[in-house]
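Below you'll find only one chain, the form predicted on its own, shown as structure tokens.
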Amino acid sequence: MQQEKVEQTLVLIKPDALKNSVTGFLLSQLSEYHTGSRFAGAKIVQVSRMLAEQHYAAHQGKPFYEALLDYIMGRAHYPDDAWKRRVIAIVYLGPGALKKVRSVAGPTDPHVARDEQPGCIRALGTVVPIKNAAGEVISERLDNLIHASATHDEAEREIKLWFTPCDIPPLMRTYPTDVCEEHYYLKDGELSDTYEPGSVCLFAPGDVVWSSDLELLRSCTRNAQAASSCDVVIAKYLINRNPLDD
């Protein structure tokens, strides 16, 4: 028998699972007992506006896009306790990772999922209506308590989105990482490898990272790009690391 490849895969337990209090049954369901895979990242994430933008690019533009961001950064549902918006993100690591965890995720539509996998994750999950300021119907949002990534190329994108390269131990990356050898410097919006006052600084020499984030942001400050264009990187560089804005 062909042994099944390793692979990694993100997992974000949603506001919605964390404010009902079914966080645990939802980490009982992705253990290694039933899905044969491994925590090898975890982080609990207050997700700011940029880093909600980066994870559902996809959907920009689409009448849920913005129900979907207040969602995913908790608005929906603490609209009154900021400090309780969170999502914690978690990167499982095994032998066929992505379609195991899927499969006891279920289907994305809460309602679909009552109907063909009732014994799963979606299940418990339901279907808001999205109304317009004259209180039509204009759409939904699906409160589905978790996602998982969908495809081993939205997964690498996602773990790259959500994770640096050491909030993962060394032995479980499965992607390229490279030593930064410059510094790179945020301020305003504008990236620099020139410090300033009031600059963060996301990458400094010796530092461990992605390769293709590396890549990306050498060839935003050589080509003088908005950092716009960089914030799939930037994004995870200031996770927890402000206050956001209520």
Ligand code: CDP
Second form
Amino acid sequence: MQQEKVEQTLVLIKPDALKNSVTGFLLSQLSEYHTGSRFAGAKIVQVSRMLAEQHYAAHQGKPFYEALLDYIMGRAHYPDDAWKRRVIAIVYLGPGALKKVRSVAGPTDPHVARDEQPGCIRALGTVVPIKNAAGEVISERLDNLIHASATHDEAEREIKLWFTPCDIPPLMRTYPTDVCEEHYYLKDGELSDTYEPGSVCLFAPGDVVWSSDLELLRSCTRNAQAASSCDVVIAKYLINRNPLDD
Ligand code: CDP
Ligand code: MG
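Show the form predicted in complex with the ligand, please, because up to now only the form predicted on its own has appeared in this conversation.
Next comes the full complex, and the chain you just saw is listed first.
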């Protein structure tokens, strides 16, 4: 039998799964026993709009986009209890992990999942109509309990978006890292190499960082680009830092 390549994939246990208390079931379905993959990283995240926008950047402009952001930010399932809004982000590592986890998750649309793959995780999901101001249904929000990266490129982008290298044990990391030699601070949406009161320190000398993150921050400061072009790096360094605005 041909050896399957060891891969990494990002899984998100979405707010509807947490609200419906099916987390244990999902983790069990994703266990090494079922998928042959192992946990390489895990964190509980209250999702900011910046992180949600970066995660679902490919869907910007679609009729369900705003509803999708509300969903992943936990606003849809916890409109009044902001403190309960969270997802569980997990990195899985194993042979053929991408395909196996997508298969355990099942088709995107819960109705299709129930028809075509009863027993998959997304078969337990819900479909919520999205209406315009006139009350007409313009799209659907698919509350499908779990996110799983679809391709290698998507997995790399998503794992680097949600996790720093130090969230993952060194022998389980598969993307190149560097040791940063400079400071990068963020204040009022501006990047800087100098601390001022109110600055957030993104990178400090000696930090282990994704090589691609370091390149992007360097090019942003060198070319005086807007810090927002580095949101894909910045978002993860703001995870769980301060309470989010409602
Ligand atoms: O998650 P997956 O890769 O299977 O599907 P996608 O097409 O990349 O869409 C991302 C997510 O957007 C889905 O998992 C759904 O939760 C949501 N979605 C939605 O709410 N309404 C749609 N009409 C399509 C997708
Ligand atoms: Mg997708």
